[in-house]
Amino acid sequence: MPEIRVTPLGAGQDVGRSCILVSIAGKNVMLDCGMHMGFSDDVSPPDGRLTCAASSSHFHLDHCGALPYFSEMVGYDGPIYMTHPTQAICPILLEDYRKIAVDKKGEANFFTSQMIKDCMKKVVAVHLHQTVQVDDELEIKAYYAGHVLGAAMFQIKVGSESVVYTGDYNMTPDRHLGAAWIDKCRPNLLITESTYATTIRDSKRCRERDFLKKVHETVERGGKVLIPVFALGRAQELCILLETFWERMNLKVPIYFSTGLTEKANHYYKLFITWTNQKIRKTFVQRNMFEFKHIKAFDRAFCCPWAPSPSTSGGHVVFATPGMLHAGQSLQIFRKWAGNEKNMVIMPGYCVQGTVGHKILSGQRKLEMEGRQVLEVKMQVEYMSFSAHADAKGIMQLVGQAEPESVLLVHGEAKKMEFLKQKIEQEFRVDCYMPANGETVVLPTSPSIPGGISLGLLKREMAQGLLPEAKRPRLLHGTLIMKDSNFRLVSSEQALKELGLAEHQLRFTCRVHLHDTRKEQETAMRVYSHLKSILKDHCVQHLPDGSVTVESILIQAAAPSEDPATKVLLVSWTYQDEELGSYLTSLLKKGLPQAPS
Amino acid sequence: MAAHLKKRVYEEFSKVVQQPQEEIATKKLRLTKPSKSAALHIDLCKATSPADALQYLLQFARKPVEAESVEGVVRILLEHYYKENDPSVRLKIASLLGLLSKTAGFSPDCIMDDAINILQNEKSHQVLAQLLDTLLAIGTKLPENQAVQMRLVDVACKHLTDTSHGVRNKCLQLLGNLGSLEKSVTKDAEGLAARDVQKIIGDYFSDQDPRVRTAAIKAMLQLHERGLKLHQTIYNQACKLLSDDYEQVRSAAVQLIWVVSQLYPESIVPIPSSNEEIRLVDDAFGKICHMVSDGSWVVRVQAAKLLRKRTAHERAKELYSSGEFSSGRKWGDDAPKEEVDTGAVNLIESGACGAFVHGLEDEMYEVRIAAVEALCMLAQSSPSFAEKCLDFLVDMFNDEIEEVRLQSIHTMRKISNNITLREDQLDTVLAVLEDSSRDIREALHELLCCTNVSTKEGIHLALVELLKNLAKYPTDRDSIWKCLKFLGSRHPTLVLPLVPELLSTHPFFDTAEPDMDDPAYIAVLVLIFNAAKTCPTMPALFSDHTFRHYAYLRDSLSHLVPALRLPGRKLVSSAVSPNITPQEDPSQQFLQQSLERVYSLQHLDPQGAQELLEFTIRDLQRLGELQSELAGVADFSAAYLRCQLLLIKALQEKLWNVAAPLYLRQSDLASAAAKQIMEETYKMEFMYSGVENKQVVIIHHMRLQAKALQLIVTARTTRGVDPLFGMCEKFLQEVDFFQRCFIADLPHMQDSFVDKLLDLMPRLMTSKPAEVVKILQTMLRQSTFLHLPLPEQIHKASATIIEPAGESDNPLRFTSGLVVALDVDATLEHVQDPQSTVKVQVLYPDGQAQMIHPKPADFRNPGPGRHRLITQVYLSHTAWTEPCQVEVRLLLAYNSNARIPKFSWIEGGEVSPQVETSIEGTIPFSKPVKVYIMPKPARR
């Protein structure tokens, strides 16, 4: 029985470090090879003998931040596949990452940026829609994703047998991309990724709203906020929502984003404009949106304790990195501001527990910093969902688009996944599934094998009725001929040829006994018009030498010598007649109608 | 009387004319046309290859085919299709067999056993879809012929069996187009049982071809449009195809399923997956509603479209039920309720939950827009729904597309009279005036003219933002003060209390005077003084400047502050008092009565007649100033009755008392006259919207007899015949161009000068100019007045200037050579296509005149029959010495070609003799305004 097999290595039942095995009529393939936040174990893919592709959905570090790592430490040597921003940006995150981990936390045994290189070498861009050929029989698809720039679906196809992983996407549009799209793909397996398996979400543009209002007023008033943001992904939306809005507004106050790696990456996001939504891409001729105006690069000396602020009497907005206030310049801007009460800093995402955010967002007034000191936050704070995971309803959503056979649930909480599978099962009647980390959930599948039909035999069954109705089956006679792993339908005739084989006529005969005492020609007679009577649409034919004939299927009757009163029929038919043999014995067998006086 | 017009008619047409002297070649009249069928058999026989074939049906497609050779032509290309063997050629002949049935006059029915017979014995698919589509076009042709449409059906039902789509398609559409209404038809002596169109081409919803299940849904569509009941069965199957992988026959089959829903609302069907029954409209909204979020946008706009169209009330509720889900909004608001959660999960299954909040949030701006506008509907059919929209409209403010934002605003507008808005409700809507686009913040003023609001506190914002929005934007002052004046009226007693601290009032101190001229205390001013004239407490608050301020702004923006009932004060303005409620019916009669005495006209002698009009015309034209709603009509009839006046003057001339041609130069006058009435017939006939054609014909009647005028006095004061006979016969081409245009309505025109000329036709085509002139002469004064019959709706095109306002001193200075922009800002009433007809023109003192085309994009239509010009006009010109002043207005641009019908073989066709009589002129309508403008010489 043909299977497919699914091993979560991360991911499975939880946040973060996604690293999914499918094994697909014997071709194993590799989805995302990620990292996890929180934790600095050693990632732990599998070695690269069975692995035939890895594919990377997108360049957050939890999907692609051991890639080299498997590709150089472990030995992988196959093909990476991306779409081409992912490409792009992900070595830049990767080196980030990396610097992070050796410089400052001193790791060692960790990849170094040569691998890096090597291992973006062994990458291969795809498009969206593009079906690449991997090898003879797999081949992958990308298809839109929404969640980040270049984020994509990917979708593993071999033979008629498919599965489609999804990744981390977006069913709402936002500020900067689409929402992500599937065609009716039918796949035998969705995997997808369930973080909001329980929510569903209210309109994005009052959250929108309220976020502008909430900055606007503080600018107005003169104060100052801070938007700690990790450095791509939300950033760029959060950046283009405050620059429309400075623009429609008129504002003149300005807005800093600190350095780094942004830059680089804004100017990725710049070029890779098919990627963005339609606004973007309809309105980039006349301007780039991603070339701010009003968003300027933020000088360091800014977050200097000592140093005054870019303009100590007015208000300004500072997007700083990181995201959740553990560290580096968000954390320096903070302690600077968070004295007094007209400023504002703004948390748009998931602050992991321990982090300074997570701390002001529980409500805690007092920090305890290092060396002791004890900072009070008089600033105030405030909390907007930005994040570009798809809801329940979007996650329903594109089931209901892709229309799979099977469902498996990924990178999300055991509990809420629980929740969000019985829904699935509810709604769709598919099967659904949500493994543990390590554990594998096995599919059988039942693909379809496709055979080729010989045109001539296909045209004379069309010429024989009338159009195929899709509602009802039709019968077909041919022969099978299975060669090289093909599988073809073709006549009899042909087959014979091909084949160098002589026809064998198999014919079968029966014997009928009839109560009859009339004369052989007689009986011959009335089973001529009994037939001809019940069989109307068939050719029954009465021949000279006392036979008759039902098309090709020939009936004599016969007397035996030890009892004139029976008569004998003997049915004979060809093997092809089969059908028609049987019924007309069967319909002897029940006699002939009492003969008119 | 019009058919036997329309047999002169047609008999001229084929008339060769000719002078019986041969002196003047040139002054023949041909009418006719070369025959058609002739040539294209020629042309047919010549072909050598398809290719050639083909060119000559091409090049023959081009030009238009009289009614009556139709007939010879058919016969000719299906001659010519029995011995084609090229596909090609035999579609091209397909085709034009179904344009020729198409023309005007033509009865198809005698080709139609020819296509029938063709078609059953050709080959290729292409050909047969081409045949099938003429048959379509001779069928629809000749939609009384039961018998033929039945036989066309049962063509159709017969090629249903087609492997190609395209010809499956086009039996579809012509089923669709033809299917039999009744089935109830007496069976025809042929034997075609009537067919159960329905059945046939519903069981074409499951071919194979999605273009062909397209093609299924559509006929079912027509055949709704056509009147037919459709079966409630195919509730089901359109269901199905809801589910369909190719977009377009989700998008058909969407509309479907709202066509059943709309004919069997009550029915019950039952939910699956449980043993609930609902109703069959409840069951269709929420399958719309759940194509809102199909994966094609094409889809999500018609179902978002298709949702506006729903009425019912009760339902609206469980669109937002999506409300009870939102979280994410908190932090920490997810984690611990999940539980909670599940019994709201059905909804997902109905799929109704938050659809609009899907449309409104989706990528593409075109479904959002539409559910904008589905939202809009419904909200002014349901009041409580209304409230419930509010949020999610001003959510809309922020979209990031203008169009989007421009629609909620509309939107918003329309529905305001239902609700009132919260307190953060407005401040949203508010906080939107400092959009520094100009269109948003002025569709926001009107919003906010409309606009009710619950307490002082929201007054006060709203006068506070308004204020800001002065500051930061100057040019919207007329705009805002236009708000806030409907903001105090429609608010008396909310602003009553804010009033001592708008003033700055102290009890026991005098404050400081506040400056006249500051539009923001202006501003102030125009919210208290429309408050106040309904509110008689709150002049005693005022203090003394405030009364000096007021005398001041009722005289200097007396439409924006209005009469207040002072206490010590006279009450001057009260006299004047504009709003008495306009009592149509004696203003109505005083019109009728007018215009009726004018009918007596042709009894009277010469002076009485001129009296009269005289007195007539001062009489509408006073009217038309007391009664703006009458000015329409009342200037439109003085108008013409002063065409007339004109008229009679000129024929009143001595001029005419002289015997034969002296060729005097006194008939200035006359011809004056004429001039005139030219302009005037033209003015009449472009500057109203609502004119039917009715009038057009009296318009052109009068233009025409100015024209009869015109030649008359050339005839009188040329020397010399040549000029004349160019001008006689154009004359006479225009009067056959008349005819031909208003047939229809001749014969109301009795005893009226073009009656009369119709009659005398033959003879005057082949007079002399002179004997020409003199029968015009008597005609034209024999000829009766014709009465003006008034339409519905009529309305006289204006356009006032806002700005420039021309009342600047400082000159505007620029490098001459150079150009410099002028902001033009002018607001155009009953202005029918805009876009393409109003012009500015600047004039220069030098004489020199400048005519510029705004952009299409310049104009906004604000309400109906009201737009907005606002546009930039670059002036240039060399240097003066002095400042000096140009003139800017506004000109409407005519056509005279584009009232008149066309006539099918006309189009594209061998240029028309009446090309010359289209006349293209402009018409100034609205009042000039001087800019000072100083062009300086550059500096070397």
Contents of the next structure:
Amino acid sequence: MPEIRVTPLGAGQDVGRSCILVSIAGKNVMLDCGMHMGFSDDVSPPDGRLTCAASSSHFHLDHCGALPYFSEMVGYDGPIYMTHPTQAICPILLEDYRKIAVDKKGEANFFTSQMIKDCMKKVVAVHLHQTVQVDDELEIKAYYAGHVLGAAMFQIKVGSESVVYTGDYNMTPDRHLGAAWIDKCRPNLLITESTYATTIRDSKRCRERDFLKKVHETVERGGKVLIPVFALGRAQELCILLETFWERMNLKVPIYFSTGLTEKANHYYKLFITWTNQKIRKTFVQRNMFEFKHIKAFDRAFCCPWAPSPSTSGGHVVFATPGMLHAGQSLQIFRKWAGNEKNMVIMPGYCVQGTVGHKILSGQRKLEMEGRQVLEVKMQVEYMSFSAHADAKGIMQLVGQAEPESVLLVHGEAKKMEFLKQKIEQEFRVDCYMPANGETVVLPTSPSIPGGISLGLLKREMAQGLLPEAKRPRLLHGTLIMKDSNFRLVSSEQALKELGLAEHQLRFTCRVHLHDTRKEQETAMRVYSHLKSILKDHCVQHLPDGSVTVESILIQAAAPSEDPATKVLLVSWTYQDEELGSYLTSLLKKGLPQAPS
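Based on the form predicted in complex with its partner chain presented above, generate the structure block for the form predicted on its own.
No partners, no molecules, just the chain.
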């Protein structure tokens, strides 16, 4: 029995370190290979030599951060599939990650800069909706996922078996990216993220208004606003929002962004403008939305505890990376500003457990930092979701679009997954799974064999005046011919002609016993009268030899020599009229109406 096996090595009942191993028709495919933002552990990818192909859905480190380890240290030597924007941005973020881990934290047994370069040489960049043939059987296809620049969902297919992996996606268009989209591909399995499995977001416009109000009020009273973001994605979304508001209100309060990141972002958005939404593409020639007038470069020296703030005259806004306050510049600025109640930190996205961002959103106001130093948080902490993940409504929408046979949830919290699992099973009547890390789900699959149908057979069916319904199966009678490993359904006449065979008709006969003392001819006449009165829409005939026909069904009456008072009705039909034959048999078994005496 063919089967699909799925083992989450990361993101099983957890957010972070996405790494999904799929075995389909005996071929192993690695979907994403990320690192965890909140914790360090010993979980690592499997032996790369046993894997046929790997893909990375987008450039976030929890989806691609362990790729060099997998390809250069574990022995994987096959292709790594990703989109062109992901291919361009991924090595930059991997190098930043390596510098922080090795140069600042002093971690050993880590991949090197050369390993990142060697890993990227194995990348095969794909276009949206392009079907890439990995080998003679395995093929991969990418779909637009929204979320961040270059994010893609991947369909893996071997023969008639297929799996769709969403990575992270967003079903709502925003200020710079479009909504995720997939066709009605009907995979055997849809593996979907479930970060916001129980959340249905409020109006985006209301959230934007609240965000702008809080930022404006804080800077007006001389406070500083820290917005931790990842380098690409929500950063551009919120920069466009603040830039538009600052211009409309004619504000002079400075906004800062990490040095170099705005330039890099601007370069990539110019290069991959076709991945943005329709509005940005239309106005790009007149004005590049990513060239900000009010947002300036932020010098790293300002992060140092002894350095003065970039603006001593009052409030200002700073975008700093990374987005969960787990390391880097955002954490340094947070430590410097946390003690002043006039300041504010706005967390615009999800924070995984173990990060400083998750701790302060959970209400912790005393944090143990490196060297056992305790940091007291007096600044205001706000959570305003500008996350580019699909909410519960969006996840259900995608399941409805793809129409999978089964669904598997990853990249979410166990309790929230359980709720969504029940909703999916109730609404779509499909099995839904939520394995933990290291747990394997096995799905048996029923192979489908594609076949053609002759035009003559279709025309004959249409001539009967029966129009096919899109969502209801239609039964066609014909002969299945296999030639050169291809299957065709043709009419019986065409099959006989093509194969040079004479026709042999096969009929099925059923015996019905009746108690009737009359002669066989009289019994047959009673059968004829009874059926004629019931089957008004069918052609019922009484033939000269005493037999009765209903369409192609033949009914004959006979009397066994051992019991003349019992008559046997022989009902015979061809396989085409099996339904009507069965109906007549059950009707006659109920007996004939009493004849008037």
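So that the term is clear: the rigid core is the largest set of C-alpha atoms that superpose within 1.5 Å between two forms. Fair warning: this is a prediction, and the values are worked out from it, not measured in the lab. Numbering follows the first chain given and starts at 1.
Core-superposed comparison between the two forms: the CA of I24 stays below a 2 Å shift. Taking 2 Å as the criterion, K224 counts as shifted between the two forms: its C-alpha moves by at least this amount when the rigid core is aligned. The Cα shift for P444 between the two forms, taken after rigid core superposition, is smaller than 2 angstroms.
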